[in-house]
Amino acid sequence: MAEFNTSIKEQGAVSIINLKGYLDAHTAPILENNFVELIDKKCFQIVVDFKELAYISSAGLGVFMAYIEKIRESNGDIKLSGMNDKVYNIFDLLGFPLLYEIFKSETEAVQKFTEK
């Protein structure tokens, strides 16, 4: 099984999920658990940093679609950052840039939450 892990850190009111490895059907539940945990803690300002993500499958993409509506209903958002070209091209092909704000760096994504 491909290796995948996540870590969550807080920066003010923003929660940052760092992804590392291969996000596919076998590893997607790990990310799902991260979103459930943050929603249960009423943390709705979330940045997902892809800097160390090597691969994402359709199951991995599905995780983002599964939680975005609930998070936005709670006046939050999921912002994405640090994608390599390969991962970005997959998101772009499926129209994700129309649904999500994607930033070059985690810092830019976090700052976007404070610009209100």
Contents of the next structure:
Amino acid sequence: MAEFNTSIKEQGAVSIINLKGYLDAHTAPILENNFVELIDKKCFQIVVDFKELAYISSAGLGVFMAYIEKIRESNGDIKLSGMNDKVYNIFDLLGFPLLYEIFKSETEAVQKFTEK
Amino acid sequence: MNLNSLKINLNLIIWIISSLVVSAFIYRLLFFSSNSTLFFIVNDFIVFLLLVVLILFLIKSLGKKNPHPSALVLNIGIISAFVFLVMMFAENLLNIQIKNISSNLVHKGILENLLHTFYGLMYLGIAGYFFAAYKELYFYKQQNRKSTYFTIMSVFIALSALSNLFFNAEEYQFIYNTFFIISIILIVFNSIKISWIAFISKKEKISLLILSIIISALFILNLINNGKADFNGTVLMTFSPAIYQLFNLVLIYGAVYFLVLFFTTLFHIPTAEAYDRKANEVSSLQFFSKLITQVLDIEELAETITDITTKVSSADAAWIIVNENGDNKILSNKNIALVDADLINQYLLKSGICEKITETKICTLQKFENKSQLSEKFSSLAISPLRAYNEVKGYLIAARKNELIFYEEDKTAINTFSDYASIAIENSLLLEQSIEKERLEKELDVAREIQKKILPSKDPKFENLSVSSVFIPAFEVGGDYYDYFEIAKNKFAFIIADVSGKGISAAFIMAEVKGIFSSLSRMLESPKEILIKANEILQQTLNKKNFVSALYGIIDFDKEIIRFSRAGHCPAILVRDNSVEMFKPSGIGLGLTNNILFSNHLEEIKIDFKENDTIVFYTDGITEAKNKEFEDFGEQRFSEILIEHSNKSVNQIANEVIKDVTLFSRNHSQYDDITLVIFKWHKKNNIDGVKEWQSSTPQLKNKVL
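Output block for the form predicted in complex with the partner chain, input the form predicted alone:
Complete assembly follows, chain above in first position.
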């Protein structure tokens, strides 16, 4: 079956969540837990890297919506990076580029945080 | 002769015994003074017959009661002690009594004879009981109940006894001796076979050890007291030489048997504990295997497992930890406080002792730094992995206190048991899952039912526009929704939407969306305004995680135009003059963001219809349909098919698209709902076209492949 896992690394004040595999309704809770964890630790500067993500479903997209409000209220943000064309298209269709900053690479996204 | 094969009615035996006893008395009273050989032969015949019948009777009644060997041994001991006492005091008592009473009697011989007969019959009874008891002991727990050896021995004992009667003279001594020696050899041979000793508990073995040596000593003493020159010997010899000899042999058997029993028990004592433990294990396993089929509740099962673990491994405490979504929780604990178990768990999981264990592992708590915090002094642990679906789901831990520690040999028992426990837990989980699955399936049935009622039951018919739709639900109910609204005489509105999520929650959102759009479509006449209003409502009501992608359009028959706005939905595809054009006006999905941002980015576009324009709306179930290589069907393939069949009727086009998608994803299950809505514009009143959709529409609607 489709597998999904995440890994979190810290780069200064920025936390980077690396997604791998298939993010859908069944695997979405894993990512949700990651966000809850980071918010609990008051890490509000989050980059989600999609480099190794093969597929995302609407339920997977919903995860980002669930926490963005809270994170932005705390002067943080979720920035997205490294999407392949297919994943980008899904985000684009829903108008996500209007809601999130999407970068080509993880470094660019992290840089954006540090520039501020 | 097989003693078991003789089936004799018990009542009859009692009658025979009684009559034989009476006849023995009468015979001896009548011919008491006779000294002829014939007298002895007839006397011994009666007596021996009595003995044989008595033994058969005793064997039968003992076999019926099926006494425990320890009880039999105790009985034999009591009787032999009684015999010993009788032999000690009989001479004095009997002689004094006879002298006292007989002084008043004419025939003092009669009384003496009477008493001697009584005395002899008593010994006969005792000998009979001993013999029957020996037989019972001999056959107890004997694997192959071969009676040959015992029968041969019985025959030789009988022959030896009878030879004492007939071959008492000097010249025939060798015959008597031969039988006697063979009997003794057989007695020794049969005494060695004591198989039942292994099956009794340690406690019983210890008492048996003492008992057997005492009984053996009593038998030897009795044997010594029963010499031919002694009082007993003389009385018994006069009563019946055969019985005398038999009694001696029975005493020898007893002496040898109990001596052997003593040594056998002595050698069994060191292994007695192991036997006890094995017996305990076996009974626990039996108990447990019964429970496997009974327990439906995982927690109840866990309780039982810990309870039996303490018994099987003679542990002081036991508990189960299971890993659930990364958290370790204690499923059940026996004889240990939760706090203690938690402390030990933390130590075990942190120190990595539990990692990668495939079978029971013994470890001590010597290195456990928080040992002093434990309320009880646990010292040694046996950790067993609990597997389900070949994955370690948790651990079964047994603990011993103080100086008691687990040894390697304790491992096997716990290991076997934890295997059983794993299977039981796996079964329990499977059961739970199948119940959950059934519940989910019921839920999905409800969701499908809702979706079916929400979607339009038929496609509308218009003069200038043919409409065809196909909806194929996914197993899990994907949340696709489409609808038609007749808003004015010359206007027709439609919506196609995809609710995020699946199952019953998606079905409920779908119902809400239907409600919103059917009311908004009557109030507002601009797709953009309607979507903005819908976003406003959904933004408030939807859970943050949920959103709806939608495309709302209005066709104006008078103006021959279509206007639509897209809120995060798949683009519209226009097929015109053998080429396709994608229309993807800007727009964010409904419920994703606040109304300002939403309306700022929402576009509305207008397309002027041309003759034979085909415009296609769809959900991502089509473009994201996958083949077995996990490739998407994609927009490219979709466009190609649309161009290829653009000259056909809307129903035919829909058919071709669905056929291709189905063929493409035939080796992959349909994950999402598929919805396809196709419009075709006929400015000229195309009679053929009208006919076409009128006749073919019904079988295409809500088509389930």
